[in-house]
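Okay, so here's just one chain, in structure tokens, the form predicted on its own.
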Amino acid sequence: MWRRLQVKVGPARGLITSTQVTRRSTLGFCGSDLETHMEAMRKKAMDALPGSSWTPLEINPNLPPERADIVIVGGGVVGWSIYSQASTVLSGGGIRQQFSLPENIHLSLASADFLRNINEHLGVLNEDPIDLQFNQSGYLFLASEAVAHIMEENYSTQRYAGAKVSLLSPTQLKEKFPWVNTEGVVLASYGLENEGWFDPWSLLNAFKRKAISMGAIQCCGEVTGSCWSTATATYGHLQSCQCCQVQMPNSLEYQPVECAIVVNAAGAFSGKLTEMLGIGFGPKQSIAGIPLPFLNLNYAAEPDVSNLEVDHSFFQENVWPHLAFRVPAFEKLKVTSAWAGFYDYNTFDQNAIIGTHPLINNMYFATGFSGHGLQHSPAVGRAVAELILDGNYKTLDLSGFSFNRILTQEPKLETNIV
């Protein structure tokens, strides 16, 4: 049985000069510093009783919050911009504005902007400047004979959508370029403006720290259940996801984490996340059978992504000879490192999809840029932001974007993929 301890101590007076006490006061406490050790004592005991908050066990200071209001799955730029306007970056990242598609081509205009005033929209106070050392300097296309129609094509509607871009015959390439070999090409597309390449890693640090700044709390771990309530609509089951199950990395712990909204910005995992509410489980011809359609890991043009050992003769045998054909300098060059990763390619139209899905009332997606998701997820974090908040989009439309088109089954692709 606990018993309530209560000891009262006087103040020490005079000097203490008896040998044996003095030795024993080298080991004990004396005047206040006793009284501040046994008040430390009785606060103890009295956090140890039954009701009291204390545990034995060392509490995990990286878990996430038990409740929030919004979470963002994926830790890459699209999620970082997207928080910080509602409330992976080792290869060098580039922006351009020549598409086909007139969405894809006003992102990239709205998402240059941002990126040329970026410390007007991610500056935080007493912190430096954001330099995202971002080099102008516009994309070259090169066309043939028997694709240069579509050049032209995307041409007029880059130019209408507000693009500046020039075409360039194959003399006019010579004289800019002497260094390319225009053996074969009949047209070349060139940016004017709005194009470049930058830090992608300094952009990512640029969101989360004015994120983080806004109240965002960031989690490291890896979201592998959820629980959801289930209500019946005309078309299907029509589910809300209710908390996420965040695992932490290296161990068993876990934090569930109850939410209103998440966000599914987790690139390649994308689909990964969805199946955890049975989409592309159900019946075949229901909506429920209907998986995002994300990295084909049998796709032929591509190495084998079962792992990410650097497929090294991949890129000499495939990449290299093109390169040097193209501009011969690059005979005398020497690649001196490379790296492997995961790409959210989007098998189905590669292009993004963005909104909510048709039986998840409370999930959004941000995901499946096919390589562009960097240069737009300003853009498109502004977006999502719009639909979160506002129910639609104000700034730029992209319905375009939407799940449903998968439904459908009618493809939106963009021509001009890298």
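Numbering follows the first chain given and starts at 1. Only a predicted model underlies this, so the values are computations on that prediction, with no experimental measurement involved. The term rigid core refers to the most C-alpha atoms you can superpose between the two forms while keeping them within 1.5 Å. What changes on going to the form predicted together with the partner chain:
Superposed on the core, the two forms differ at Ala40: its CA moves 2 Å or more between these two forms.
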Second form
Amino acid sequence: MWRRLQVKVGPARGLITSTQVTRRSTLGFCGSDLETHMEAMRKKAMDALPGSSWTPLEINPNLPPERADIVIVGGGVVGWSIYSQASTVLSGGGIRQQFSLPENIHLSLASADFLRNINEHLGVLNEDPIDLQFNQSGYLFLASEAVAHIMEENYSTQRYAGAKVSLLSPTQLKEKFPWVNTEGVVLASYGLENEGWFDPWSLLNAFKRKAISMGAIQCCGEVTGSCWSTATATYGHLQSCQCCQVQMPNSLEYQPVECAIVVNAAGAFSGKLTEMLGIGFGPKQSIAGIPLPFLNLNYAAEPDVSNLEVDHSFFQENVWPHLAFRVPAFEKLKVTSAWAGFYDYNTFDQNAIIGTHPLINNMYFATGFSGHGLQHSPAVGRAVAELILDGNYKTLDLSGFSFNRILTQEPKLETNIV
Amino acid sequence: MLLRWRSQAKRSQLQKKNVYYSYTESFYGPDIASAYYILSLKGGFRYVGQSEWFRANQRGKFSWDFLNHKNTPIEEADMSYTIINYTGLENLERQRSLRTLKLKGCPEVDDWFLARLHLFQDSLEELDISHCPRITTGGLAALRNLKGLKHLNVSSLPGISNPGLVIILLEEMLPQCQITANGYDHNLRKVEEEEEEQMQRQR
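Moving on from the form predicted on its own, please list the structure of the form predicted together with the partner chain.
And the full complex, kicking off with our chain again.
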């Protein structure tokens, strides 16, 4: 019956077009009206036939799917890198190896390796090669007398871990960088290789493109709730997240997404997400009572973080005097543009939290980088992918960054935070 | 799928050629290993204290006389138009008395390669990286580590956008170095043409 209808519509359309042709020549002023009407009718007829994408119920095409294997919350580089290997665009985009913890140095080295071979890892056939605009200058750290011994210790850790760093005395520093004022500087540490800055937006896009080419589905929305199933184990109640409710932006529509695994890579909002999922509200002595130690707030010296407006006076009063003292050429400095963004600051020890939560057996954390998320993203993505797929870390052992250190209250301090 | 295979095959061939010659090094020492690497990539080199250049011909054949000079470091290396890359540079890592390095027209030399040249920062005096398509301005910033550099050739680099400005910055960064940069069109007319195009597009 449908085929007969098609056949009927076919010649009918033909008739319509032929009449149109004659009418166009005779009735000039109402010809265009007739054309649009005919076009609309034709479209309706085509839509009614099976095989078109029209449905009587209006469904928002941007809704997430009803079921997904893994839901990654957070659209920054860490989230996309987790997918492609198993509020970054606002980031400064630098990478350095000069940390004090060996794990952080290894993470940076692995990420630098990844960025060097980025076209091999993230290249998609028939698309343009990725250009990160990587500028290969190193980071230079200056130390006064009080902290020179810390710098020396860090230097030996860095060399042992394989980073190419060199220590400079004040005279060598003046020779290499004549524009620096070496007053008060006792020691300097300069990165020779694998350090520099690049464009975070192109990295994010490269990850996104590769992930979408491998089958990920991107949806913009906010996670507003979740539903649970509990199981009892010997030490308490084990929870597992069964589905997340995703709400569309600027509307009341929401879609519950059933999932097997949830990855929390939500950056500055990871604390809110875990609160929503029930952590931090149990009795004080239990594991469930310990919240994720996150704040959107920042160091006490930094500007007010209730909104994202730029505080220009902060630069004038707190930052510029130090800059002008250290580099005399910056005395005539003028700010051309500024932007503000949130750090996902881990108030406990300013280091990443990677791994599972003891009470929720299907939630993986990859957050709390306190400003280093971008430079560690490829390596962390690979580590979490290994954790999800194989159950263990294979290439780099990041068990030092697990949630357990918050339970036992043993901070893993990184002294070289910027 | 065929395209992917082809690109993967090309990449694996490149990796095989640039692998670290540890076997040769364990038998003959690091200098002979570096020499063998240079010759197998169809480059040429000259030992310290010798005036003779050892080269491979077009077909890749070379004489084995270089084996006679054991434990002599290499002073000049000519790797123009070879497929040397970042991993391959590891084979030359031990050559701390390398004075000249010619990398004209090498398709795999990119910014990360230039950053790794800091290994030769004390000895390198002459560097030729003209006609390398993958080098951009970011990589040239890494050359600041080469304090002893006296001659630098950066002619005809297709990857840098403002050659005039970049050359001025390089001269400032390396005051003792003589920089050769030919093959660039420094005409101001080009900038005017670009501005006209932009205005037309806006209209």
